[in-house]
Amino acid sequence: MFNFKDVYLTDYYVVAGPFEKESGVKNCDLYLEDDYYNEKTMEKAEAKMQKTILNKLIDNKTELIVGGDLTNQLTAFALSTMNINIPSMGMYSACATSASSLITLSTFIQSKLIKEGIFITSSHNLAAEKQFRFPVEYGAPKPARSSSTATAAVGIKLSKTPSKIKIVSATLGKTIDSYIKDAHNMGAVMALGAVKTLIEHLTITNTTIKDYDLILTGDLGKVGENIFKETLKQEYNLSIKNHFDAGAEFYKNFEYAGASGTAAQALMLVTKYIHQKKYKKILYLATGSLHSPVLVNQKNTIPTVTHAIYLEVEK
């Protein structure tokens, strides 16, 4: 459990892909006209998305960049931060990378090692699908329980300078076994981790679900969201009504379970939920399915982790 005293969200910038614009993802700062963003490869396009954001957010006070993505060895993050001449720290927690990075950056600020830093993350449908499943061009069918990786990038600036959005506390999750081998069913993989971290956070902070205006999970999608709620009900006798899942809410009229990707939850947080007057106390549960082609091909069960961040928004 981490408590933060003077850590604030002071700025952000969001980029989204053309399909995301068509599918109703609103209030982004920039929408790409094509998935390649005038680059030769989708990996370079994803790096350019991050680079665009850094160019918008970096100022002479920026002391550290923390973040990551889904590509092998954090390809997009490495390319986007190259030659910027600002210390950078790449992190990987799959789709929980947003929370682990924000917690790390908040800790640097809280400990007075820095005064301002930037978190950045991204995902790209063509890059991630090729790496974890099949290239989109193959036309391989996907089951309805699967999600689709969002093409998006999010940058968030944290600072000691007071603002209306404050990072109050965080709970690091434990990596657990999902007991599931199906990488298509990421919602089911991550649901148990989301439950465990939520219960641990409530226990440590001596709070209840009703103490929060909004509990926002990452990319459980429609399938994982149902498992999350049902598990809370059956195992802990908890009914949760103040909950949304970013992955399930991301696309409109979508044939699959929803969106996934490291950028999905952070995008929904900054473009939608922090602006609604009724959400002053937000518990952000970033979910991650820690699978890889190696684990899946060797028929292993998939590890999962969820990290929690509590934010207060002054309206």
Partner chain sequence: MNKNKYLKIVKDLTPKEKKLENSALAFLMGGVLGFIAEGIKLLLVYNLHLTVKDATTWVLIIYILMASIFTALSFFDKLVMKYKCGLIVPITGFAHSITSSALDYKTDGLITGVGASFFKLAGCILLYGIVSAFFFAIIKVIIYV
The other form holds:
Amino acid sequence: MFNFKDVYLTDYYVVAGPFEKESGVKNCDLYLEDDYYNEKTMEKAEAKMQKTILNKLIDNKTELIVGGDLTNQLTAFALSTMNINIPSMGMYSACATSASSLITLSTFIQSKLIKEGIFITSSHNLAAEKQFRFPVEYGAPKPARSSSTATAAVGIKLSKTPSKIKIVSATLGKTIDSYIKDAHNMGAVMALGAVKTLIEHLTITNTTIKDYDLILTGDLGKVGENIFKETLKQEYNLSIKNHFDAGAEFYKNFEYAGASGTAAQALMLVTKYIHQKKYKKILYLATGSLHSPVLVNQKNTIPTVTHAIYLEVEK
Amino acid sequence: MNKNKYLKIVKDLTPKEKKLENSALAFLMGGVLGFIAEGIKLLLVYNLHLTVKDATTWVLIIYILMASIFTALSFFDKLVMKYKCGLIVPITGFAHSITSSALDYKTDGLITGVGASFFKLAGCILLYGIVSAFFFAIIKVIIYV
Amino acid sequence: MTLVYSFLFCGTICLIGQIILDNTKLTPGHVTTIFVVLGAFLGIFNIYDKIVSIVGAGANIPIVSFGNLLLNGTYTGYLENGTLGLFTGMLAAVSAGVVSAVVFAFVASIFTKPKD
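Now show the form predicted in complex with the partner chain, given that the preceding structure was the form predicted on its own.
Following is the full complex, with the preceding chain placed first.
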């Protein structure tokens, strides 16, 4: 069981794109004027978003950078961490990357291997569309259950120096078969993984749903969060009222299911939920859909994993 | 959890597509494009005295040009998302897929980007069109000659 | 009158495509490919040419027509050039469509980049 006593969230920095600003995503530190951030390509823009954050967060105590993004072979992470003269480790769990990275950093801090580290992630709508689906300007019909990758980047600093936000425990998820082959229905793919890890975390920590003020899932979207709640009810007889899904909350008046991408959930956590007085005990369930274009074209069912972190916020 | 049980929950909670609306919009846009095509053709034949064959070819070129320009101007994709097959099935779909691929991969270089991915989406049409036409023509030769 | 037929015919072809898209797991790529092959098939018995003569340009613009053109080019190639014609005639028939699509796409890509 992953228990932490000396790990605290001490700083963060958030960058978001123009569409996110238009859609009402608030309290970000920087909003881009366009998707290219004065770079020639979308991939370079994504790397620059990460680099901006690293420049703001890195100090002389930072010993390790852990993070990832959706670009092939973590290109954006590689470019952003190049030449910063600090050990960096790229990690990929799709949209569960935030949790797997934060758990890794927490473990290193708790084991006294490092004193301070930074988690960085980003997603970019244009780069992700080009890589996973179709060319950006191609109007392939999108079903209502689709989500849209957010253009956003988040950096979070963890340290052994006490602060108001404490990382308390974590559960690393097991990769399972979602039974879904449809890459448009990400919510359905991830909901099952979210259920599995939630139950595992509750079992391992010997807690119940009522022990948490907020259960925050990553990007199940409007469709996935309904499936998540219904599955909990039918399979485990659990009724869950203190739940929000970051992806579903991200874009207001959005005609599809919501936002997706590695940064959406972390963004909502640090810009919104940790500042709201009523949420002192937050269970952060980061949901990841482990698909690739190859996997989908070869007609496989899509594997999914969810990693959980429990934080306590002093208000 | 049991696979069939989960798939049932997913099916019940996944929103259905608005099929009637999609069909109506596709029919309408297809119809309008057909109407305009015939209109332009008649104009070219009666006013500019082109042959029917040449006029038809010009209509195709005009449609392809418009689709490419509108794709490059960044709004054709929104129209395609709305009218779907109404814009995909006519030759505008072919032009749109090639232009959008070219735009995306420009940043990866003229040879390794644009060149490599140019026919990414339209390749199917050329491949299967050519292969089927070849074998069907042989069949036609056997039947008629 | 051909104006009306063009409207109805092209609209119907698009409608059929949309129905396939909405009721099966097939993608737009599948639908357009099926339509091209269908066009080539309808050319075997000169059916599509007959449709074009009745309907007008409304039958020339769907991708079905592209398949028909490919077939006509190949067959006419045989009639004019024997077996060699099976190879030389095909792309000549669709040259306008392919050349214009390639050239316009390339030029457009020089001047713009993807937004959204």
